[in-house]
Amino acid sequence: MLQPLYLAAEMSIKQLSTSVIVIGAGPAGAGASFFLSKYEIPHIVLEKESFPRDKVCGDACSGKTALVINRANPEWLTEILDDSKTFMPSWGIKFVAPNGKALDIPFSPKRTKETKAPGFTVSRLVLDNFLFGKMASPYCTIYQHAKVGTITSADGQVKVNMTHEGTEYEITAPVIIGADGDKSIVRKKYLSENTSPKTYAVGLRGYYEGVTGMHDENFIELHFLPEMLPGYLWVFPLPNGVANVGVGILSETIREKKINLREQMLYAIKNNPQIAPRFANATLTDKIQGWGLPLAMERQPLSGDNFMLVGDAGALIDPFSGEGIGNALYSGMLAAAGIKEAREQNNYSAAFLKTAYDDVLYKRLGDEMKISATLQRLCKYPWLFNFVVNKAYKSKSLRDTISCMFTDMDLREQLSKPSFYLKILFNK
């Protein structure tokens, strides 16, 4: 009788078989649906929660977010853009320096009336469940509450053990997009020694009601306080009076000086002459939450024989501003791309996944990545803030070319050389 009931139980397993297995459907499995779609590519994705849900963030959307969008379908921005009720539009970012001097920066310093607001703001809870509505196509199934159990890979296929509403179900197909985060379980399975400490940092963020001195047009603003270097406080004005606030610094940098960050946030909002009154009759409307912030410090694998990785779970958020929902998207569409290619030519390779997807996101995207990681770690000089911020303080066109450095990446590579330093030290 053991043999007809192992038989049963074998048969009890739902088999399925697809083109492409994407585990996450947050911005970066969203972005790589989007374009899977518009190539025709049959997928699965698997997201073990159930939208709408809520995803601890900065809510800070850059014009990456907003290119992503409009190349999966521009109807899609043109929503967002129209309901600023909801898609907070801003102009620009206020840089704090650790002496409390502010530089207002804008985004589009030459705009005309016609100009979109370049960024936006927006809670996750809101804009993922935004995104997640836009995925449905006939290309793509969506399992939420998927309970993802094995993966394993043999001859050339990735199979992926999954429990969906008490069924289980066996998985088959010849790539899979790990977009699972920070925790991610697809780099655990295939690059958990390729994890620097080095490279992660850790950040809270709690709603607020009722802070006080917000730009007029929804600038986010970073606090560069003394007690945060190398991180900083954040402050992003969100729709209906709520503002966004939170920390970032480095994990390694928590550990050597034995930082409780949520007491030194809470500090600050209640101590630092800057922001203290700001916050004297705000109220906190929910508990301040935390999450892990991979990198983007350095260059690592995004890819191997049959899988990739988008995302947080890839460490691609920007090691300045902290930006991950941009890059999330961004990495999701490329990686689509890639796969286009690898249907086409037949090879999930390792070395074919690696050019069709690594090199052509780290030629787009590592010069910004690389002078972000080097003024992250100017920010251990808090002298060097001081100096910038105040000779552009006092100079137009210095504050016009930091303006323009947000949006070009040969000046803002000026940022990470010293010569730039020694030029405004002798401007007038």
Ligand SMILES: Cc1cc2nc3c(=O)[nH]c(=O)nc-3n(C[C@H](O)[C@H](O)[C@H](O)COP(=O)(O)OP(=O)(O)OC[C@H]3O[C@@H](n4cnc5c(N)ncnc54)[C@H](O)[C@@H]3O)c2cc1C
The other form holds:
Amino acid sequence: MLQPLYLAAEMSIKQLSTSVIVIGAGPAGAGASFFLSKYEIPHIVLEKESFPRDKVCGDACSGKTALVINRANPEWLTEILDDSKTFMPSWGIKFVAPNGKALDIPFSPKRTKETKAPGFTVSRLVLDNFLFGKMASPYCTIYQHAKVGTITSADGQVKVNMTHEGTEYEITAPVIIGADGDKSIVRKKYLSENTSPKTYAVGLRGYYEGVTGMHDENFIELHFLPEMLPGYLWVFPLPNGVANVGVGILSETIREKKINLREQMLYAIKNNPQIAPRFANATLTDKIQGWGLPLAMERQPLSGDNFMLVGDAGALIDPFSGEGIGNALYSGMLAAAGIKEAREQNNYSAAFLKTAYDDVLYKRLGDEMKISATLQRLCKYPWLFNFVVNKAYKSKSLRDTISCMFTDMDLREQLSKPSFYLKILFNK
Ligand SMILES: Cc1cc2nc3c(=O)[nH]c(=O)nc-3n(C[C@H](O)[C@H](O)[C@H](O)COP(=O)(O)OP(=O)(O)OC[C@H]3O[C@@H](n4cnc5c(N)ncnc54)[C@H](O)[C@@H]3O)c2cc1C
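Write the structure block of the form predicted together with the ligand for the protein whose form predicted on its own appears above.
To see the whole picture, the full complex is given below, headed by that same chain.
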């Protein structure tokens, strides 16, 4: 007997069941996957692209990136540190104030021969492919070029419809992790954008060859140009004489000042007295590309019944530095730890996941994010920036204090207090 058509269609849908569905295999998805595998929790990762794939970024990785990779597997970090031709060690940061004065701040003021560079730069094409390769595990099944359709939740289970190489799948799990970046479909599904609006910045990135005047210890450079505050132009050295050059600025500033970001970036490269001479013989090797940066300006929900958001999907980019790779990996790691607890208690409710994930994340990163949000607001005032840089230019102890702020959160908190500025005003 012939089957009715709808029955035949239903029968061709492959049914899969797992413990966790992860959407996205960028740093956030990789971070989650590393630790789910460590806890022996089976999971399915659905990625719409195929690796290696590019991601518009400044390509600078901080100590937090190294920390999570080291916790996942110390051998992976050794691989990175041993391959300085690919993962270029960076020892510090150059701040250029709106008045053009530059300040070199090393990341490790108390450095010995054994000290490893706290940060590194590497193109995202390479970094993300490296992380992707490390996801291979008996607990992890990955579908690349996956086309995710509907996501539904019912009776404590999440169902995801997905098409892969012409085959339709229905995947069921008690929890889903949204690691699908800035335009997250998981966030859209579970969080109303009206109740949890994101604070946005926009960034442009271009790869240049032949930029001169780089620091010989590969300091990354942030140029706080008056016309871009509270945003900045960056020049980050990469291996093989390449530089990642870009601008990042708040979306509301773009709207208010009707800025054409691309024109402004190219204008600074051509005309800024500090920058232009260094680009005299430089060539742009790829087209300039843009992408959004969802910033962690204030605490937002990161989970609910049967779902969690990590990385850009959770709007976790540091609002001052624009750093998101470290927070993506870190939030992935904490989400996996939260799921481990949820599994033990068989409880994937909003209340449980909030305690096991959101609260842990904000306890560890909340202060840092608050300070960064305040710093970003303060950057609106060029006179304040000029004042601090002018003072630090003359005072080694102030430079050392700022240097220590990269690792010491209590010290960094000083930056958001008026007493800090009064102290340096009176040279105390
Ligand atoms: C211009 C710019 C400069 C930046 N510079 C820096 C920097 O120097 N240092 C730093 O630390 N951070 C920087 N950031 C931030 C950083 O790029 C992000 O925070 C980081 O990429 C977040 O990682 P993620 O895994 O959350 O998201 P992503 O890296 O965006 O990864 C998301 C993954 O999900 C996949 N995906 C998306 N939608 C779907 C779907 N529907 N189905 C399946 N898969 C899907 C994507 O293909 C992708 O692989 C910058 C950002 C911008 C825009």
